[in-house]
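Next comes just one chain, in structure tokens: the form predicted on its own.
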Amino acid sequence: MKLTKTRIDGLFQVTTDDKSRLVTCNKVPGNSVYSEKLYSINGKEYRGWDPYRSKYCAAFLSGMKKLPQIREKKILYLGVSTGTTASHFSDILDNGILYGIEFSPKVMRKFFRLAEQRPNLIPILADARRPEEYSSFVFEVDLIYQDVAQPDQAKIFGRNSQEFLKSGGLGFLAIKSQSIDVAIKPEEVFSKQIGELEKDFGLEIQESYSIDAFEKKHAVIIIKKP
């Protein structure tokens, strides 16, 4: 097996038998989070990162150029679910922290158990549409990562960016067109969401990219707060 660095600090690529996949160094050796494959290389354990279960991994493999770095960041994760992507961020984070917002109590119980093993994950049961519910728990962050299946996805991101994102901070917004309007083309949905982010919240769009190879009718938008 061959282990190589990528352009994202803390994200590696493992090559075996002419096949390669992205991996992160496991902060809890011997434990997998979602039955992902584990690799032992040079005395360390690495976890395979499934692009079909993580928009960040899918965006990297789709060729996005301006993906935000994770290491040493304070991250607000909206729609953290059971923590598949957050667990890999936890592996990468060095002196950073991740606030995970999830609305479903059943799902949050699974994320809470994950956070018990990973102290850089902070579980918060709340509605991402109402940032005032958790404003006393979350401090200013460097990055907002959003992956929620709601029709008002741009508004959710915009309100949270106003409340928590520092000036110059970045956002990763996964847009699910089918959650917004099934009657129009995904490209039109993405365009409208971008327009709302720019016009209503004064945010700058750094890059917009389709991840259809892994998630149909999905796009990822990288955003900067001036």
Ligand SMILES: C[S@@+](CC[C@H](N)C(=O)[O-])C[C@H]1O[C@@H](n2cnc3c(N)ncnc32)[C@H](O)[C@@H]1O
The other form holds:
Amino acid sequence: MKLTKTRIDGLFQVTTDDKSRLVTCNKVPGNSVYSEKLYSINGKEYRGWDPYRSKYCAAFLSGMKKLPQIREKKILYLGVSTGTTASHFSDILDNGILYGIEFSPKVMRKFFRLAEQRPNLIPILADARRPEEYSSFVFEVDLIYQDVAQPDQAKIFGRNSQEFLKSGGLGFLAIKSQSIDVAIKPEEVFSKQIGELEKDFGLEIQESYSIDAFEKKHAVIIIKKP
Ligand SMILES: C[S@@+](CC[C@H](N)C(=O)[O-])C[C@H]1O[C@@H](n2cnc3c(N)ncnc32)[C@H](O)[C@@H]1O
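In place of the form predicted on its own, output the structure of the form predicted together with the ligand.
What follows is the whole complex; the chain from before opens it.
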């Protein structure tokens, strides 16, 4: 088994005889979060990262060039769910922190349990459409990661970027075209959302990429706040 670094700090590739996969170094050795495979290499434990369950991993494997680094960031994660992706960010983070916003109490219960084992995860039960509800808990962030699958995805991102994203900060926005309009082509949906981010919120689009190989009719947009 061979372990190699990737261009993202804290993200590695494990190569075995027949395949290779992305992994992060487990901050809670012995624990698997979503039944992912664990690998022991040179006295450390690594967790396999499933691209079918995480859009960051899917975007990396799809060849996206401008993916933000994670390691030292303060991250606001909108739609954190049970924490599948957030658990890998938690592995990567060093000196950073992740505020996880989720509005489903049932889902949030699982994320709370994950956060008990991982102090760099801060769970917040709230609606991402109402940043004023959590503005007293969240301070300025370097990165907003959003995966909420809602019809008003651009507006949710825009409002949160006005409230929390530092100037020069980045955004990772996963867009599911089916959540917005099933009647028009996904490409049209994506370009409308991009237009809204640029015109209504003054944000810069750095890269926009389809992750269709892993998630049908999904795109990822990397955004910068000037
Ligand atoms: C596709 S899942 C996220 C999966 C997660 N990003 C991961 O990779 O582990 C979308 C999540 O967003 C949550 N969500 C949707 N709309 C929301 C809103 N307005 N505020 C907070 N959470 C929301 C849903 O409850 C769901 O758990």
